[in-house]
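The chain below stands alone and is given in structure tokens; this is the form predicted alone.
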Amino acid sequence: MNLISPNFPEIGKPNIEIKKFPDDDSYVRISDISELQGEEVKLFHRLYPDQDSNIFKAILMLDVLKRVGARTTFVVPYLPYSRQDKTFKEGEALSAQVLCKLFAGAQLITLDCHFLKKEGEFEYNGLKIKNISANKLLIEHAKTKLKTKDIEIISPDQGANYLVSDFGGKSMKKVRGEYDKSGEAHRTIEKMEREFDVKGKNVLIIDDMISTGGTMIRAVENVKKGGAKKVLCAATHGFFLKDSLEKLQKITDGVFTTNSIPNPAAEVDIAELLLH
């Protein structure tokens, strides 16, 4: 049976009740729960935006299903805190490990999980994860937009190389600096290096996510300086924080993502990937 959260209506009609108590505590109810005793269940729920609140709602849902012995597959298009799987300074939290431990007991299905770096089935801190890539859908969409199959496919750093390697793609090298001195936990990009030619080529730069856009903007500037003919940029997950979408639209021939996170540039539907 499919259980669908109100924040994931693209999959089907929501059948989980989520409300707020007067003090803003979350209320969750799965109706007809007795019918799910020992059954296989797919739970569809977005954890972003409002990730802290939606993570706790997910914990409540999973606990309800656990109490009746349901065998739950938890389907999450974007897994928050997935970039926090390693520490750079002493005393930093390993948030990815903490989150996965909270969901242990269910199987997780997600798209282009940042710390896994490839498709397949894994176990991470007690949680079984099936990681699916949207790379093929994004690449095919780019070919449709440019009306050509002649595209140089590039990832902006080695961490996203798995998104392009099966399609003959190449990777740039990103060098990060220290955390900046603002109140945000953000490491600056010192330089972007490229060891291959893009002159006169149609270029698709693809990454797992676009957040503040710093990486993608530097990558676009690099290939345009190298004489690229047309430049598209794409990602599985589009946050587009601050004014990053507008900045990218001004310097490229197109920006698009999947609808794993609803956003104005979401042009590729993920429903087919997650329902099978």
Second form
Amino acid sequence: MNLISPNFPEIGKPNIEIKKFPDDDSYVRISDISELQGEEVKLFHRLYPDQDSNIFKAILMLDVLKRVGARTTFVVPYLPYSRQDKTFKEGEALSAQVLCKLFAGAQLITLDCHFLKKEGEFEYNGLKIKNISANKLLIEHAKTKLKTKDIEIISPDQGANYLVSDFGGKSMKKVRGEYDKSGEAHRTIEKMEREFDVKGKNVLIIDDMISTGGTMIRAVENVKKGGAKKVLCAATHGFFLKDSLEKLQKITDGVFTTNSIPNPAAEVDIAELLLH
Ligand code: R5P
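The block above covers the form predicted alone; next, return the form predicted in complex with ribose-5-phosphate.
Expanding to the full complex; the earlier chain stays at the top.
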């Protein structure tokens, strides 16, 4: 299998050239393209950060491969725009659908894709997606960190229930409100509800992503109020916007994610999940 990437050191040195034209347009060149004619190729490309520009570079790379008849699998550790698969207000863009249509025709492998909400193979707006979950790796890591198997595994909302359900886990309920007043497209959390007991238990709260940290902070506060003993929190994708990592580190016994998005709490390596 031919592995190529501009930015995935886990598979070796970058072998796709990316530069800028003087006017800031992107330049993409796959130098060994003659060897990839009609071949099976895995293209690894981190689309975050700088997602809008990286998505366009991906379209260019996929087109170069298509022109030589390569059979490409596109490996994207984190798929941006995956939270915008539904509209909340009239007139909003369905960004997840648009993005998938842009990549339609390719095969995509990704981790804990937000709108799929389960592991497996899917077709979404013309794009074939294999969605792999990092839940097992995260849960094993938590057991090693706390040196015990006796951990209550919880997701902070129903959407992430698939991450915990195979492990006897339970889910809290998150109720979102209106867009907040910050000017960003971000909805407030009205309340977090929990219908099970955590008193005296070691707890791992696991989600597909930690972005502003709002969800995780509210979930941690909830279980601590409920008398949880040790509290870890984990996610597949860690953005840790603003000071959310420091805030979470202060109120928990540990915070960690995979390295799907490189960040200071990335303790779990995803290379094995994506290479096989
Ligand atoms: C939403 O349903 C997701 O699963 C996450 O819970 C959410 O996107 C995390 O975002 P934040 O860290 O901003 O609360």
